[in-house]
Amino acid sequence: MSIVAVQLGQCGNQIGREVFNTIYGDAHGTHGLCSRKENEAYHDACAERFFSEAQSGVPVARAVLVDMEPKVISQTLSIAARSGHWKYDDRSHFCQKQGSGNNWANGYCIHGPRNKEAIMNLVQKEAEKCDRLSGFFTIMSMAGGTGSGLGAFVTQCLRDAFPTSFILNHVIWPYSTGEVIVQNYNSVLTLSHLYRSSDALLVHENDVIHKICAQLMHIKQISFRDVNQVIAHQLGSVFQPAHTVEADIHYSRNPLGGLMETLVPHPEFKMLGLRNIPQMPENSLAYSTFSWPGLIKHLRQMLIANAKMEEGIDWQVRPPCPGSTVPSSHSTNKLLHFNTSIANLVILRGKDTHSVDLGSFRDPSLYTSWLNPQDAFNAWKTPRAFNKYEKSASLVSNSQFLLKPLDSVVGKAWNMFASKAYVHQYTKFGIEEEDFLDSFTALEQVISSYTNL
């Protein structure tokens, strides 16, 4: 089944391009440990998901590009075409001459309704090219105006037009010390509206990815492209083909449906985080070896201690003892940092995946009490290595990982709103104070639900 990407705003289009680049490069490489038949099956499954064949023979990304300014879209189209390996459809993009000025209300209330028909026509045409449509993968940021405001509006339109298709929103969380003064307003409005329309929100935090670039990739002067390439690697590690059932000879045909079934058992809990190990500069790979027990041990501790990368993990954090409701005073502080999960998915890529022991992820103490631990954990595997890593493991988690940043964003936005700072910039485009209050209420409910796991 095919996935249609909807790239929204400057950030969404730049990341989308890197994602397709990563996916294409990985799919068309061969892996010596895999048979020719295995490599061909992997390539075909990937092509079905993300590309359609043009008459020229160059694969065309299943994507619609949307921005209110033409510069980034024209760059994205030309860079993809220059590669000679794959390209975007020249007719599957929409742009205007004027941006949203970092104002969510401008994107949602003005640009959205004004351009709805043109954008949705492009989406409809892309969906009709699919033999079987799995759903939509939207890529957007929360801090600005177009990605956030127009992105929320388009997501709502997708839900109305394709009520039975899956919608996964990939959301870039702004830097905690960002340059957009109203980024917390934009973030609160974006998240609350996406929560109504989307099946799940897969979140990447700019601060975390920046730290990975500096500490793991050893990049001295970090550019947006460096950040986007790390994000694209992590997304590719999830969306590339894998076997969802042990000993299955066919790759999963419905990746979005598989993710939702595995990770979103209740509509109140839609926040997904992603961790991937190992991550290192390409020139270090030849000198590095990894064992599955070591990777799994690190990944599990990253989960329970809410560590976003494999450096600096707090190994003192432990799950609560079975049957214990009140922790002892000695362990109270460590338990307070324990990251409770609703559901987890581990994806293993590389040799000997069939022999990996994942029992530690089935520990009931990792999960909320209202879900059967057998239903809360799943594993996908493939013997084919990903992106030149001999062995790699990804963890997609529906857990309390985002509680602190979400609470911070809502708190900062509320403090600004209480003093009516910049509110007039939103009301002039049609967003009322009541809309802000509804958004605060919705997100406070999300915080409460995750806190009480």
Second form
Amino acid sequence: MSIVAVQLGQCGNQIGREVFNTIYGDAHGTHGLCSRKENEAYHDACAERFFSEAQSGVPVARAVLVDMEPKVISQTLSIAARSGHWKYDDRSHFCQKQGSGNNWANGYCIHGPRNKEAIMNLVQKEAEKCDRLSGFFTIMSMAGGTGSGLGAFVTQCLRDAFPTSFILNHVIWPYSTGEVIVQNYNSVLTLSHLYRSSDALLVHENDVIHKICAQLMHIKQISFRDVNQVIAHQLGSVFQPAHTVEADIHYSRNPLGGLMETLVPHPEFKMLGLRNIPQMPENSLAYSTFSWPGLIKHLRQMLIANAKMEEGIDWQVRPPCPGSTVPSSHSTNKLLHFNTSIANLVILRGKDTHSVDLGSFRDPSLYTSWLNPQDAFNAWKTPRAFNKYEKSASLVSNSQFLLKPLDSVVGKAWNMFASKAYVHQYTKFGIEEEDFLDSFTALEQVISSYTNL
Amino acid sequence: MTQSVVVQVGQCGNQVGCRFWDLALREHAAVNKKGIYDEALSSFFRNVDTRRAGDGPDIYKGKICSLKARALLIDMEEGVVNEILQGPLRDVFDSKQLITDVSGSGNNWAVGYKVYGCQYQENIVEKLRKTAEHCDCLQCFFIIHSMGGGTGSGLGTFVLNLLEDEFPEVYRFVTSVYPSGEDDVITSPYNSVLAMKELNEHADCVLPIENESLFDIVNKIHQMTKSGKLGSTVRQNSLLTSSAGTTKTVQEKPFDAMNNIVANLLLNLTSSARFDGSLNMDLNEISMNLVPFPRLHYLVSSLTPLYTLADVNVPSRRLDQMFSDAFSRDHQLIQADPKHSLYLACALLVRGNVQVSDLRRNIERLKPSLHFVSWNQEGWKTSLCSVPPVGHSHSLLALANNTCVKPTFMELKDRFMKLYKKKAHLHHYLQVDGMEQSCFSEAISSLSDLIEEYNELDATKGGLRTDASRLKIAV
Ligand SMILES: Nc1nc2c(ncn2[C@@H]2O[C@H](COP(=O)(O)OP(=O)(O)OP(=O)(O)O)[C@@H](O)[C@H]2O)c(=O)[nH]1
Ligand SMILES: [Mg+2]
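May I ask for the structure of the form predicted together with its partner chain now, the form predicted on its own having been displayed?
Expanding to the full complex; the earlier chain stays at the top.
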């Protein structure tokens, strides 16, 4: 089945291009380390998922590019075309003359309705190119105006036009030290609206990826390109083909459906975080060996201790003892840092994945009590190595991963809202104080739900 | 891509504007090696087929034929504009972009605003419309003027009003040169305060500039280039050379070096909208990010490194120095100390070989030494433009919405009151048709209100920060 990517705003377009690049590079790489048959199946499944065939023979990304200013799109198209390996459809993009000016209301209330038809036509065309459509994968930041505001609007339109397709929104969380001054307002508005129409929000925090670039990839001067490559690697590690059922010889048919089925058992909980190990500079790969038990041990501790990467994990954090709802006093502190899950998905790629023991992820004490632990965990596997990594493990988690960042964004936005600063910029475009309040209420609800797991 | 139109009013406005066009041409010439009219060029220039008679049609694609500035030159004297028309920039303007008179405004805001405003209104509107018609997406007007005289101050703010009426959707950014304490125009406090009321009410953003600051910066650059220890060498192709490029034959005027700084401010302000980058900043993002309340739209700017403002190549010091300097008092374009005042918001517009990690590192490093208003603790806006200033590897423009503008306004108020109490020179104003005493009282109270708004914010500085109590959710 195929996925149509919708790249929105500068961030969405820059990341989207990197994602297709990674996916293409991986599928055509020579480091697959698996049987020829497996490799072919992998390659075919990948092609069906992300690319359509052009007459020229150059694969065409299943993507719609949207921005309100022309510069990023024209750059994105030309860089992709220059790669010579794959390209975007010449007609599958839409831009206007000026951006949304970091104003969510401008994107949502003005650009959205004004350009709805044109954008949805492109989406429709792209969807019709798919024999079987799994759903949509939108890529956007929540700090700007276009990705966030127009992105929220387009997501709503997708929901209306494709009621049975899955919609996964990939959302870039801005640097917490500030890069767009109204980023917390825009984020609150975006998240609350996406929560209504999206099936799930897959989040990457710029702060976290930045740290990975510095500490794991050892990059001195980190550019957005570097950041985006790490994001693309992580996304690729999830969305490239994998076997969803043990011993199945076919690659999963509905990647988005499979993901939602495992990870989103309840519409109140839609915030997904992503972890991936190992990650290191390409030139160190050849000198490193990893064992599955070691990787799994790390990944599990990253989950329960809410570590963002394999370095600096707090190994003291333990799951609460089974049966004891009231923690004993000396362990309270550690328990406070324990990250409770709703559901988790682990994806293993590479050598010997069949023999890996994932029992530690099935431990019921990791999960909230109202869900059957058997339903709360799933694993996908493939012997095909990913992106030059002999072994690679990813975790997609619906857990308290994003509780703190969410609480912080809402808190900052609320402080600003109390002073009424910048509100006039939104009312100018038709977002009233009431709308803000609705969004705050919706997100406080989400925060409270995740807190009380 | 969008377009901007520059409206330069009065002697100061036109002299600064002139420097701007010169540098803008050079910047694009340096970037655009193929001589093809591109989107970046189109933001400030039309490409006109001059072989045809009359007002040749615009050429949107292909070779550069003849570049025309998207500008309106207004002065109520002829001198400066005539000089421009005889100088090296003459081809960039044509007579349809000019509005001049012969007698000047006599350093009287009322003459500029009321008399000439009335007299030239239709003419100005017609020419503005014409300029606007040549744009396919007009985003912003840049007014360049001074506050102390009559034409720039009076007619300049009159044009500001016209723009709001005629083009309500288009942004209005005003670069205002404020008079210094020892200004030779006796009535400059009157003119400035009268103009301030208009800026308060009708501008989206104001970039205040003080000549004293420009003067100090020019001197500093001068010293840097003289002191051999920096090992400076003359840069042939940097943007500020007076010896290279188009102005070769023209004697450098005393104001040129100072005006170049302002011209660079505008170039850097618009660079991210014109050129590619990994984090773009369109002009509409400036007011969105930096103006939390409609009237608090005065942005204090600083440009670093200073040597990008001169035709010298100082060996590159640590990149981080560029960020530190942007917050120091002696790099600000007005006499102000943002570090010891309160930030409402701050934008860092970076050009050249600088990446997001450099931005993050420096923001984290500098943050502890700066005071931000309680509700905007992370009040940063950042942008990365990949095209550096001509002849340099990187540069930074910092825009601060900071209460440090207040002293400039308070001083202006004091000087106004000194005259106003004695009713000195009032009659020159009151004899102008439509000018009432109430214009003065309204203007000064508008300024006082503005100062009060800054006072209230300042009063929150250093106080305990308490978070607003959050919405309660029924569980
Ligand atoms: N990871 C990553 N983040 C980016 C990139 N480009 C922008 N961002 C982030 O996106 C946010 C800014 O939003 P943009 O995507 O630039 O805004 P936009 O959607 O184009 O909207 P407008 O420009 O306001 O019309 C900030 O949080 C940036 O850090 C990128 O290439 N990678
Ligand atoms: Mg943008």
